[in-house]
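Take a look at this single chain, the form predicted alone, given in structure tokens.
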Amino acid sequence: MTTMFNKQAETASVDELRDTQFKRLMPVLQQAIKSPAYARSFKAAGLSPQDVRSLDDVAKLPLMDKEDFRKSYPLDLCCVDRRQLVEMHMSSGSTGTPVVMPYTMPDLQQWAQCMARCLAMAGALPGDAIQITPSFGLFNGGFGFYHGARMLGMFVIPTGAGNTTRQIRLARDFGTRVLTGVVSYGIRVMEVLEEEKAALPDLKIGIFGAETFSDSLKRKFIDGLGIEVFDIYGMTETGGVGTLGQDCPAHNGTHVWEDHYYVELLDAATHKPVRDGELGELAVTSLTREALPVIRFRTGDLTRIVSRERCACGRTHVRIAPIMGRVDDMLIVKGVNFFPKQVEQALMAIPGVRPNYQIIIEEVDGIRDVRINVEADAGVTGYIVEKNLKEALGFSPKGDIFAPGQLPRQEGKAKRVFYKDASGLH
């Protein structure tokens, strides 16, 4: 059994978890209708909180998605008086109006508790040095790790993003044991360590998130950094990084904190429930958020239930598979449907291929094609890459091999998919 932050909650029986979920659901629904946006939604559906008499009745409630957040900008979904708010974070808004998440003091405590569970589950201990590389700003990543690390009693090194050479020096000087960041920044750390022929002997744990994370790429991290790697899960709408959960040392699915969140797997087209083991869109209802609890929030993330049984780590909370992709991420080329994560999985399985690549969708005269550019060591040929991609995707994409460091990098989350038309690459 691994280290647990709250053993009683993390090992509760299924019956205890269901009882806790229902007891917490009712006050959340009563809280939600204090929000103008939720009140309108419930009225349009002809429902009231009293119509929910069991967890099965959650399916009666209206679904919501990112568009509901955008339409309610800035605080129309908020369920408390403005004077109770103590913090806010929001998404980048790169695709439209940003998604805003406000917090009361109890909300920050809830976030910290979920994060502390994730950190402890990864093997972090009080007093360990944790280096927090996500930015401290409107994006929730840096603050989420900070709140959790403080609650666990860790030694915080709040570097934020960028200046990788300095990051490595600080990690070496202060004995960083736990490194956190977005997946693509972990790749950058590996690159600079290789360039500088440096090592981080104290580093044992890497916790990465915010981007799809294939098993092959995890293996690159394990081999390149010599650490155990964990995939943390959470989003702005659920309260931030780590709120939903993380994988444990068994690495057989992501534990979702069911005493804080009720989850459903739905068919992405019909919104009907799918069977355990089938791919579906994750919908989330928060049970312990105060300022803005989401109710049947369609995350857009595609996953499946791995198991509802007690895990080898001792935890009883449901396990879901790593996110395959998003509902709107699916690409269709030459009649074949695939997700960017499948491309990454195939590429990272090739010895010598580096973790930086581009998927370029080209459209000429209405005909769509795909080009996949990759960075690779000398000796990796286009034929090798094409062969592996054909086996994984079912067709042969075009593409080129680039020397390490030649493809562009982005600050924060890496952009992997590009579209090319007459106006250029975008």
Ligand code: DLL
The other form holds:
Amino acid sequence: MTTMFNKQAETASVDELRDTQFKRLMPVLQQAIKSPAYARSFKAAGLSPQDVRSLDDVAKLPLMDKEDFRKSYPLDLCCVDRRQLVEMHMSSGSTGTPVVMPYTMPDLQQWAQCMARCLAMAGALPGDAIQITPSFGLFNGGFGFYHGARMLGMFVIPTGAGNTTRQIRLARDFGTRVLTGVVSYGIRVMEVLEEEKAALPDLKIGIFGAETFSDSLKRKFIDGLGIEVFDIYGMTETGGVGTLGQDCPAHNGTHVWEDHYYVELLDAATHKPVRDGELGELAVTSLTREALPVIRFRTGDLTRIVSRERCACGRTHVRIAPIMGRVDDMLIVKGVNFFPKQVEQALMAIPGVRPNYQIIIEEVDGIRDVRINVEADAGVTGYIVEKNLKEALGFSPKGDIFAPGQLPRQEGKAKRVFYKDASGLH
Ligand code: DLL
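For comparison with the form predicted alone, would you give the structure of this protein in the form predicted in complex with the named molecule?
Below, the chain from earlier opens the complete complex, with every other chain and molecule after it.
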């Protein structure tokens, strides 16, 4: 069993958690309306913080989304004086308009606290070497792991992204026990280890996130690297990687740090609450952030509640399922709705199939079709790939099998879905 970084907070009873959430809610709403953008949105809704008298009243508050961040670039949503800021991160997403998250010193401590809990939950110990492969820069990944590892007292190897051969050398020379990264970079490390016939005997724990992560891909990591693998969740708008939590050694859902975040699951179209167990869009209210707390932020991520009961690990914080995909990731082909993750799950369950694939949507004579290309070892037949995809999707997509290393790779988060037209792939 792993240790807990903050046992009191992580095992608080559900009543205590609700109490903490409610106590933290009013100050955060009062903090929010110090920003011009929040003040406007509360006014437009005819609401003031005093109208929120219970946690259920959160549902009365206006929802916000990425667009609200974009409209308020650079700091219109910021609730503190610019001179109190000590760091910022930014994501640009697919449209290129930036989403900015500013931090005060207490915000950095809050982030580090959430991250240190995640690291300890994965079994990381003070003094362990942690290799941080997400990039250090505007992307929150590198710095987030850094702040948390410092708080836990780990030995940080801040490699950032790229140069996988050097990453492997450093991991071997400095005895990396905990490897962290975006999911597709974990895949890259696994590939290069295999190409170089190298092994990392000290490596025990992999913490990956930032992209959807099917169970069958997780299995490939576990078998390929011989390590325990954890799925870490967070985003720029909530304060970065790890703020929303991670799975524990019971691997039965992501514990959301409920003393820091109040979460709701909403129907993506009507924005009404869905029942526990049903798929919905996660909306987040941050309870302890100062520079830019989010209030009912529609994350765009689809998940469901796995359990509100105390977990086998002793933690009481609600568990959500691994993210299914983003609301706008859903593909519709031949009348069938599916998520890229379902394709990944079907492909990666086939022995010999490699974790690199492309989903290409093409329109031929006005009819939408899909082609699924995947890398695989010699011996994997088109028949078995097609059979698995048909079972998962209900129809047989076209596609080809490529030798390992033949499909293009991207730095950072992988692009899996492409649209094909006369001018090529986009
Ligand atoms: O991707 C934070 C992060 C960095 C998480 C490193 C884990 C590891 P953003 O660039 O703002 O932040 O992207 C956030 O990525 O809304 C999800 O759609 C997706 N995402 C993040 N973690 C996971 C995960 C970072 N564990 C967006 N599973 C989120 C699936 C994830 N999707």
